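Single chain ahead, written as structure tokens, the form predicted alone.
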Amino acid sequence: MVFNSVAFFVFIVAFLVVYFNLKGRMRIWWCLLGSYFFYGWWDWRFLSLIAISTMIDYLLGLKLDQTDDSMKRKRLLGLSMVMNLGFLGVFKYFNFFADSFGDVLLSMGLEPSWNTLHIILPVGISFYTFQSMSYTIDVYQRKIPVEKDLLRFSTFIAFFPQLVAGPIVRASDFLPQFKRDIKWDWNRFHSGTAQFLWGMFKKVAVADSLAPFVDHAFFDPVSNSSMHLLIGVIFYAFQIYCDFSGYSDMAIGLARIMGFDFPENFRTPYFSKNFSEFWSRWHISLSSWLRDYLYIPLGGNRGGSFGSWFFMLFFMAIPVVLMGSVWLGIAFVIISLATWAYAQRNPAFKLQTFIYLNLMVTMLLGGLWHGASWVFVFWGFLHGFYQVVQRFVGPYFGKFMRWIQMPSWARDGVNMAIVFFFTCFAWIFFRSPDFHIATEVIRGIASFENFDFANVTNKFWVARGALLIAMLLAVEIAHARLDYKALVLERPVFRIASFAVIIWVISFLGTFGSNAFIYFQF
């Protein structure tokens, strides 16, 4: 069941009518049953998976709260990590690692004979796994009290608005809200509906309208002109942004109507002036999760250990082998080990090296979280590389901008353009099914063959897409300058007019077909 379907609208109306006519624990029970029904709509068999995961982390949380023995607490935390990552590894990454190992053996002249399993990927498993893991880690670190109510904990894990595509909500933010006395609130309904409609516009009107052109560009890059491919890449940047942030807006809006407050997950990321800022604006709940539960434990800005170095070697040597040769992979390992040896003799170089390594490992795992493919890992590598280069070049580039006396608005514009350009370059790998398609797209754009608008096919799609992107940017700039939420709540005329306009635009320019959200596959 997807938000942009008739089935969902029937479900949400019936759900909310009953929800606001119940009180106390009966309302939470109804919320849990509705969440399980929503999730089971795709495949009821995976309800057992989320139920088992919930029960194990609930029991381990209770055990963590009952003991002060440090070794026992570490074992309980380790058991939770093994369970959660084990489920994720089997259902999402088993075939990926098996196939990759087989490809490496083939590149070495060996012929593996095993067959991989045909495992169905449960919808949203990455999201609710990370949400559950954060709870156990926070209980272990005594940052939050343990949740002793199984009903509240189960609803926290399975809450349907954000279950399958986020945002990833922390237990410290969400669990206390179940104890509030929630009543129908017209202000919440108005502001929540406004955010839901805006998310629907992003998804149905923008993302789904751009999708056909993007699919055509990436299906057979060789048959398309340079201009066609370039437009396809730019369109994909806005397609994935509107698809994913649209879902987040709808989830946050629905939760607000129901009486819950979720954190912001996107904040105009394409207006970022550097890559660190981009990741503070894009998928904020994931980037903050990776920062708090991976980057900082690895050492963050304080350094690191050989573990992060080994992880970096493993995740970069294999794709080097697959894209080039075994000897190229061996050379990569030798160079990396030589750098490690030099770092042991130079403390300042060692500190900076580990900071960069921690960044790279965090972004590599962030890429792998998105999908079981080396193109996702490479996408994560690119964003890690961008942040490392930014730390080297950024101060000198800023001095150069000031030296030529470029106005601040022009300097910001240049920085935004640079970030957007390299972000789009990384999106090529994210969208492509494999490295071959990605390199064909890059080669096609770089050739400048037939680089004019006359050679672009489906010009109507381009015109429609450009209009929708212009509308999106205009509204987002207006949102940045105006308090839209306050206008919706305080001025009924503005509220009615804005709702009517959004609904009309969705109806007139939207692409309907209940297309699934891109991030459902993650």
Second form
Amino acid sequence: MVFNSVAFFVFIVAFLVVYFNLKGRMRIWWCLLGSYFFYGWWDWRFLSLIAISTMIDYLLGLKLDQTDDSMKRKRLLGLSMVMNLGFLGVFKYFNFFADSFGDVLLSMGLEPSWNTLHIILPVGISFYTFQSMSYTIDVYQRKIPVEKDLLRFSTFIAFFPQLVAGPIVRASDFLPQFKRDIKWDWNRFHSGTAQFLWGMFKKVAVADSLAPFVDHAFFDPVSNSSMHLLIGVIFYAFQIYCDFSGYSDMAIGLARIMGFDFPENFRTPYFSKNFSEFWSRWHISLSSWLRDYLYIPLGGNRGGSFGSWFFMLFFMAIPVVLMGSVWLGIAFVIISLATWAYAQRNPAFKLQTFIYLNLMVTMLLGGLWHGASWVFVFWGFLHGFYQVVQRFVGPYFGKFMRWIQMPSWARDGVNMAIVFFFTCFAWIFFRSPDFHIATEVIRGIASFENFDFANVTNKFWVARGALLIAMLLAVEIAHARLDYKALVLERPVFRIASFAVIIWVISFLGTFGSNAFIYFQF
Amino acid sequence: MKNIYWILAFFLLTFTGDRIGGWMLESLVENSQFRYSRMYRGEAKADMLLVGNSRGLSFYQPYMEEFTGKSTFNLSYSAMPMNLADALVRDYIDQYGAPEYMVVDVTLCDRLNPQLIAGFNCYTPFSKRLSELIYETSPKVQIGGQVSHLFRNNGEIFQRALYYYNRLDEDWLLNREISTRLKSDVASVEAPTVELVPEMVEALSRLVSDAQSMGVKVRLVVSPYYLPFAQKIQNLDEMVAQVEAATGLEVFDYSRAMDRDVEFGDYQHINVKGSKTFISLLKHDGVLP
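Next, give the form predicted in complex with its partner chain, keeping in mind that what was shown is the form predicted alone.
What follows is the whole complex; the chain from before opens it.
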């Protein structure tokens, strides 16, 4: 069941009527049943996977609470990691690694013969697995108390507004909220509805309206003009933003109506002035998860660890093995040894190197989290690379800008344009099914052949898309500068007018029918 | 004021705004210079009716009228399926009577396209036939259009009607030349096929038969493909034979009739230059009067 479907609207009205007429544990039971129903609507067989994942982390949490033996605690944590990552590995990455291993054998002149399994990717597995893992890690680190109530814990894992596409909510934020006395609250209803409708505008009007043009551009890049491809890439940047942040907005809005507060997941990321800022505004719940549970344990800004080297060598070995290039391997070895030798003499350089390594590893694994394909890994690599380069070049670039006495607003504009440009470049790989298509798109744009608007096919899609992007940006800029709550939400006439306007715009400009969310596949 | 009254006010406002907005958009569609608006407004009387998908736009009206001396009306639209063309032609005949000639590019039988048909929702206030066709192919869209009049005007066809509000669309045709990339890549194109949809061929056959019974001279053609591309299409001859068998009419096949690169916009479409050549070929062969 997806939020932008008639079935969901029937479900949510019936669900909320009963929800607010129940109290205490009955209400949590209802919430859990509703969540399982919501998920089972897609494929009831995978409910067992959520239930097993829930039971494992619930029981391991209890065990962790019962023991102070550090070795035993480590083993329990390790078991949780193995189980959760095992599920993820089997359902999401099995075929990917099997195919890649086959490629490696082929590159060595061996011909593997095995069949990959036809495994369906359970919707939302990456989200609820990470949510579940974060609970166990937090209990292990004694950051949060163990949750002894299985009902509350199960509802935390399966809570339907954010079950299939996030945001990834931490146990420390979520579990205490079950203990609140939740009552129907008109203010929550108004602000939750506003956020839900805005999310729906982003998804149904913007993302789904941009999708046909983007699909057309990436389906057969060779037959499209360079201008067409360029617009396709820019549209994709907005499509994926609106698709994913739209879902997050709907999830947060729904949860708010139900009496729960979820953290913000997107904060106008395309207004970022550098790549670090971009990652503090894009998919915040994932980037903060990766920071807290991967980057910092790897050493973060404090130095390196065995994990830093291990993951980096692993990722460096991949292109060497896949391409079968001995020279590339030798080059990597020489660079690594030279770096290591220089780092031994220069502690400051050593620290910097480790920071970059940790950053790269985090972004590479972040890329892999998005999907079982090397294009996602490369997308992660690009974002890691951008951040490393930014740390090198950023200070000099800032000095240069000040030296030419560029006004601060123009400086901000240039920085935003640079970040947007390189983000779009990385999106090409993210959107393309393989490297061949990605390079065709880049080649097509760089050829500048037929680089004028007259050579864009489906100009009406462009006009519609441009109008919707303009509306989106106008509202986001206004929202950042004005107090929407005081100006609109607290004034009933403005409030109902703003809701009606969103519904009119969705009716008139929304795209209905193709309603799957992109991030469901992750 | 109690919250419940505000909720009622919200529904009332949403509904009223939808109806007022829908009425305004309907007026825009009705008064546009877009071909279908003119047709339903009663300003499209012509001697020759041209029907096709995007390739049907190769029947470039200014040249056509110059060459034949006949007035023309082109009902073609990109990716138009035959069942939609059928509804539009029948609406045309209901309103204006039978035209003298009807030229159809038969490649519009190659697809079902409920999405495009749904886009014609904005013309349902003017055509019961279109409304029924949309209900048949996309019932939710037709019902949605009854519920929300803004939604009825949600789509590319409305946008085109808006774009052509003050300008005619009769002289539009691709004006670019096929790119060097496309030309060089044609060798690597995997052998394509043109698969006709049997239901669409049947619809064409019925339309041809009904039009002929009303005295319309029907001409079936296949307009030109970029020659190196056409040579790769595996089943062009079978396709032509299939249509001829179904309709009992000769299909004038120009799919491989033109070979100058400068006359094509891409693999499937001739440009303005190519249209002149194509129309002179049609005239020369007696397809056009």
